[in-house]
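A lone chain, given as structure tokens: the form predicted on its own.
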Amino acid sequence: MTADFRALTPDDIAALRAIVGETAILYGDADRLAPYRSDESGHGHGANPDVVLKPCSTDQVSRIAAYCNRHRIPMTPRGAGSGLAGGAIPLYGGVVLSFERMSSILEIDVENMVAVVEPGVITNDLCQRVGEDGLFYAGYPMSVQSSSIGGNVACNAGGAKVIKYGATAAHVLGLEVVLASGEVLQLGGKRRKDSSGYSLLRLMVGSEGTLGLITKITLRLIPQPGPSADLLVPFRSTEDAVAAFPKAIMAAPDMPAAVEFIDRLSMCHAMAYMGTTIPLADNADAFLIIQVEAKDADALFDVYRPVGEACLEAGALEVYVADTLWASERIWGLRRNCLEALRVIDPTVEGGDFVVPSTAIPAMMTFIRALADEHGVEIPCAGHVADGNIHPHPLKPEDRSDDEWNGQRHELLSRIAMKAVEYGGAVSGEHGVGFLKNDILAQSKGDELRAMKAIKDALDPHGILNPGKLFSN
């Protein structure tokens, strides 16, 4: 794999324009190219593409890939740009391949309970569309309203409901993938099982555009779940909150759809951002949000009652039940806006997304707080406690220069991630590695990383697909 790429020439631009058409290419206009230089990973991270291409078909993607492979031109695939690890940033310039025009829901197959979509479909659009047929797409992340399906697949995105329904990979039945050579692979399909050799389908999910370009996705759907209720549960300590959630799960007649964790710092910033308050906010050090589902409204009370009782027995200060859309939105609004609230305080804020066995979360939180005290910083944390995935967000102190803080922040997130690895976890649970964590990935993986590189070299020998991501080219 090499980073010895060739600069684009006027002849290259003419050839690429001939593939996508005059209206689907951006070149030579800094203002129009600017939105494609960064993602949501934080201010200060960005790189200028030489050209942005907006293909509208698999054939166009295949021809672009073949051309770039032949001429050693780097390509960075881009979905909605909502990633948090720098995965869509064109570190080596070259071509940004934007899938914004490939945004059609191609088929809703009610009988087989699958959806076939293009990668640029916004996740919430799919959720709403399948709901019209009484179906449910359960693989959506917290960024449901802004992320694209292709980006979710590329990062194997998770979310609040992984505990019950699984991450994106659990819902991907088939992919159409264009390799660096331009060859098109059809992987999987509408079938639910396949033991026919290596699972190239699973290999592509979570590969962050480094192995192939996803042009079509077949997703598993399920029947629309029944009504839900949300419990907001404050605890005096993180240890109490983490100890309570397994008991709450065991007490539930059915697996809760979500169990979220918010620490006191995150909750205080979220309340200030939203201009709201919740009871006992000053007395609690940690909060759980537990969502349960029932087959019908009459059964809902019998589902959430034992969950709430188990929390109280485990030391909860109180259990607040939201069983209306308005009340639930108030609770989930606080959780969804944690990051936006922190960006008001520190526009450059970056976060980690380590994952550990859930029983290790109290030890991880103790480590994070000690690290915060050592460096004199705040590190608010929130995340998906039931699957062990927590997001720490170090906030820049006023007494640190930008250059000084950039180094310190990376050190803090690296130490947190490596501590998670010590506890049997991993450096990323759902955001992906991108380039912000590729050095941490290298520290945490040995023979496994060498095997990954061998696969990368086999499928993309010139290293043109999303260079600088996962591995340092």
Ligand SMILES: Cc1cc2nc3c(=O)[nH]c(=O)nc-3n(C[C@H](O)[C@H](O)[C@H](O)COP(=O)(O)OP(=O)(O)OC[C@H]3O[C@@H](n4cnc5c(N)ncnc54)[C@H](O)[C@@H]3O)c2cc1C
Given for the second form:
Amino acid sequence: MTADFRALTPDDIAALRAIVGETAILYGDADRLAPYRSDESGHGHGANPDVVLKPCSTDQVSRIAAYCNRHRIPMTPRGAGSGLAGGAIPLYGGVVLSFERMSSILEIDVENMVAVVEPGVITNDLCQRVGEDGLFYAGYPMSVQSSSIGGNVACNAGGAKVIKYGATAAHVLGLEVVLASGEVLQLGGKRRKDSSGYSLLRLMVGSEGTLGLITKITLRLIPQPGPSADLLVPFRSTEDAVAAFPKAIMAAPDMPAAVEFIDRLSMCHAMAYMGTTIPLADNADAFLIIQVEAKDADALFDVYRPVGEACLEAGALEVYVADTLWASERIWGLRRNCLEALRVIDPTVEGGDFVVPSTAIPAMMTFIRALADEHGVEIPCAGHVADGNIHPHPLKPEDRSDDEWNGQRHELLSRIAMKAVEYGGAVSGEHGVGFLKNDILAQSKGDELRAMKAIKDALDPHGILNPGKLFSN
Ligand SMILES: Cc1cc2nc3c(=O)[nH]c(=O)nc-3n(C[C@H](O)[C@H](O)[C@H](O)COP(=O)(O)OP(=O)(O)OC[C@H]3O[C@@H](n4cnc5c(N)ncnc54)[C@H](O)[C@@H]3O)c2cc1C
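Form predicted on its own done; form predicted together with the ligand now:
Now the full complex is given, and it begins with the chain already shown.
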């Protein structure tokens, strides 16, 4: 791989303009290019891209890739820019390839229960549309309203419902992918299984735009689940909460759809942000949100009752049940707004995304709290506890300068991630590596990284696809 790219010339701009057309190119206008230099990671790293291209077809994407490959021009694919690992940030300038105009739902095939979509579809739009046919797309993240399907596939996004339905990879049946050379591959399709050789389909999911440009996606759908209820369960300690949730899962007649964790600090900040309070907030150190589903409203009570009872037997301080949309929204609003609430206190807040076997979470929380005390910082944590995936968010103390804090925060997040690896975990559970975690990816993967690099070199020999991401070059 090489970071030895050629600067764009007026001839390049003319050639790229000829591919996408006058209205689908942003060039020379710093204000309009600026939104494409950052994402939701809160980082303003990187310069403006030289040019933003908004192709509307696979053919255009293929011609752009072939041109950039020939002329050693770096390309950064971009979905909706909601990423938290800096994946869509153009570290080397060059071309940002934005999929915002490739946003059509091409087909809902009810009989095969699949959807075929372009990558720029906002995930929630797909969820709404398939709901009209009584179907459900279960792979969505918490950022369902602000992320695109292409970005979800590129990061193998998770979310609250992974425990029951799986992460994005579990729902991807087919991909159309443009390689760096411009060659177009059709991987998988509407078929539900495939044992025919290496799964390049699976390789592309989670590759963060470093192996190919995803131009079409075939997704598995399932019938709409029945009505749901949400249980908000406060515990005196994280240990109690983490010990309780496997018992709650075992007690449930069906796998709960979600088991989320919020620690006391995150809950306090989320309540302040939402202008609300919840009972027992002062006595509890940890909270679970457990969502259960039933086939109809009459069956719902029989599904959540044993779950609630199991939590109480395991030491829950109380169990609050929300079985109306309004009450559920109030509970989920607290969880969904954890990050926004922290941004009020520290606008540059950045989070980790470690994943461990869920039994290691109490030890991880003990480690995080000791680290916070050692450095005199707050590190609120929330996440998808049933998946063992927690997001720690160190908050900048007032007495630290920006420079001092940038280094310290990175060190804190790195130490937490590497501790997770010691416990049999990994540095990212769902947000991906981008460039913010590529140093700890290298530390944690050892020999596996060499195999990953060999794949990258084979598919993108000039390293033009999303350079600086996953590998630090
Ligand atoms: C409030 C909030 C909550 C969030 N909750 C979750 C959550 O629950 N679970 C979770 O997993 N994530 C979550 N995220 C992170 C983020 O929403 C996901 O990573 C999402 O999948 C990114 O999608 P995007 O379309 O915004 O992609 P972008 O940020 O635009 O890009 C992300 C990566 O995908 C690549 N990419 C995008 N499109 C393509 C394409 N067509 N072909 C090839 N590569 C492509 C980019 O190069 C980049 O590396 C959250 C973010 C926020 C701000």
